[in-house]
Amino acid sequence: MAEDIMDRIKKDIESNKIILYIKGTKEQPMCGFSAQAVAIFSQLGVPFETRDVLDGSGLREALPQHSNWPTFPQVFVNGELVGGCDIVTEMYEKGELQPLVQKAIAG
């Protein structure tokens, strides 16, 4: 099973431009960290998925162990990790988020 779930991560990230693993749905977030960082995403007006970490699937436990960070959210665009909510919030502030998000929805 442990194997299923790291294949479903890859997978996902893999297919999708831009995906943050949350609390919650983009929906119905259930923290404000993850809260942040979906509405930061619905500003910039573009597509983006989301999963529940909190759904039972094991992803909480083993998406930590395939990025290499150990909170939530974590935010991934172009199959890279950019970070949680801070850094992603400080990078729209400055101005930076937003070139990065529009090269990975061109491409």
Second form
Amino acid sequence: MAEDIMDRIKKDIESNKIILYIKGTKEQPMCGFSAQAVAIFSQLGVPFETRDVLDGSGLREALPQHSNWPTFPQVFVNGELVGGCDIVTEMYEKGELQPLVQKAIAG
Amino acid sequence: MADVAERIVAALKTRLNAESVEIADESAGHAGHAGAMRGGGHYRVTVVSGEFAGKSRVERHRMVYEALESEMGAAIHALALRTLAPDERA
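Please supply the coordinates for the form predicted together with its partner chain, as a counterpart to the form predicted alone shown previously.
Complete assembly follows, chain above in first position.
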């Protein structure tokens, strides 16, 4: 079963150009940090997927192991961990996130 | 037992040779929400360390999480992090 969830994470990260693992949903984030990450990507106006780590499927336990990253949200662009809320916010404020995201969408 | 903020500062200074660590306890602002029910604080931390030079943001944050591993689970609920090399200070 542990294998299944690791496979699911890998497939999701590979098949979605932008995916955010958050607490709650895009429409209703359950944590301020997750809400902020969602707000930034909404602001960028690009399509992105989210997964709810509180959905009881074991994501909350498995993802930190997969990414070697203990907290949520976790933002992946083109299969790479970009970071959590602080990194994404800092990159957005410095104008570094937009080009990264545009490149991923175009690529 | 020293308070959690002091332990965070001490751990970062020792394990990452941090030149400076600024920490703000923002736990009060989050006291109500569901995730905070288990206890554990919210902290905003700015770390300046020579060991961050040449490292990506993800690598730097991992270094901080690793340095704080023994505190992360129980005592820290969330960490807002800024990681700077000495020459990146504003």
